[in-house]
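A single chain comes next, written as structure tokens; it is the form predicted alone.
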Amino acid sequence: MKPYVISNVGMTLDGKLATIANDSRISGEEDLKRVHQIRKEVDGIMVGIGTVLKDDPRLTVHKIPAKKEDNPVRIVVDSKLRVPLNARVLNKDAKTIIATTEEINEEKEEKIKKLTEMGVEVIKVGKGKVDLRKLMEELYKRGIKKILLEGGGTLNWGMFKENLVDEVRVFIAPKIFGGKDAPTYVDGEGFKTVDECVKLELKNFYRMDDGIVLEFKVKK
């Protein structure tokens, strides 16, 4: 069994999610309330360790009404550790989990000791890299029912490769940013045919801001 996955995403026409400069301004004011909205209804939002380190996000729900308790658990792929100690999403808003690699060296212990007195739960799976299909068991055994997923690229690739995503859905800002370096939606080596793509059904759309957004379900 595995989390219903919520796939979360403001980007320009072209598919980008930021500048080259990583000027990310893309959502309007109501945009972002959809987003705290959706925050509000999962169990839990995961991201990647680049979108930490890039962005030091909170990750809880604060542009709408709403307490402490309807902080989803934050979960954080970082294959390497990278995560800093006074990272924002390790703060007590909610919990946090990091999820990494099984691979452990003198380094990682100390810094997994840090992490498991600061409240964060750390999750070893996969060899290498972490594994996104065993982290989504680990995760439902802990009640974690519903993800939003607020990737980068990287990680956004990795969810769809390994047909973890369920739903799509997608604010489309009235803009061009460009740039071959900027960040898209879905990086990675990508497919190398139409036949193995992530296909996709239309089920809403509605004006928001300056922009539109798009809801998809997965074709499974």
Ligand SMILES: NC(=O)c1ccc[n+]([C@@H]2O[C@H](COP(=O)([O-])OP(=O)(O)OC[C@H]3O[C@@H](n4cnc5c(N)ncnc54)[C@H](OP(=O)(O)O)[C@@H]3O)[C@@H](O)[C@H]2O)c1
Given for the second form:
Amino acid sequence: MKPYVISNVGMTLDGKLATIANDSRISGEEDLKRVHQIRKEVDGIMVGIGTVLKDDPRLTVHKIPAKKEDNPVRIVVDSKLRVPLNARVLNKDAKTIIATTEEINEEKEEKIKKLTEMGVEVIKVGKGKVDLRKLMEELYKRGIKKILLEGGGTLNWGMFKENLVDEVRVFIAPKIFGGKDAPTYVDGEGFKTVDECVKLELKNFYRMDDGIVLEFKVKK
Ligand SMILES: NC(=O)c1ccc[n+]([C@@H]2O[C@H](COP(=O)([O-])OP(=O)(O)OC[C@H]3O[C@@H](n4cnc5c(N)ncnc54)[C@H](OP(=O)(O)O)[C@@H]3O)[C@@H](O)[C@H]2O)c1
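Condition change, the form predicted alone to the form predicted together with the ligand:
Complete assembly follows, chain above in first position.
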């Protein structure tokens, strides 16, 4: 059994999550409230270590009225345990799980000890890279039945490739960032053929701020 996964993203019309200089101001106030409402409704919120290192997000519900109990469990996918001990995602506002690989050296052992002392749970799944399929099973066992996947593009690819995403919600801002090296919604290696690609079914769409929200179910 695995959690139900909603992938949400705010992107430009050309599918970028940030500019080449990592300026990621894409969503307006109303859209941020929409995202925080989803955060409030899920059990877990998941990002890759790239997003933690670049944006230092808190991943809590703070753009709409909320109590501490409304914060979902924060999950960071981090094979090499690069998460800084002062990262905001490790603060006391909510529980945090760091998913790493089974390979453990002395340095990693020491970091796990420090993280555990801070109340952070470390889950070890996979070799080389975090095994996302196994991670989903471990999270489900811990009562995490619904997850909001908040990126970035590399983790999104990993989750789509493993067919672990059930629903997609995107805010498209009327902006074009350009740049072949600017992060996109889904990066990674990409599918080679249309036959292999992820197929979606459009369920709903509406105007939001100066852009549009599209909601899809992933065809299984
Ligand atoms: N606009 C939005 O809605 C939005 C939301 C989130 C992020 N962003 C933007 O996205 C950018 C960050 O994206 P990113 O692609 O650099 O980083 P990311 O997707 O957040 O993190 C990727 C990292 O996760 C780790 N990982 C471990 N196991 C993995 C697996 N099985 N599959 C995939 N990744 C795995 C890898 O690092 P290790 O090998 O070290 O584990 C990988 O490099 C930032 O610019 C941020 O602003 C935008």
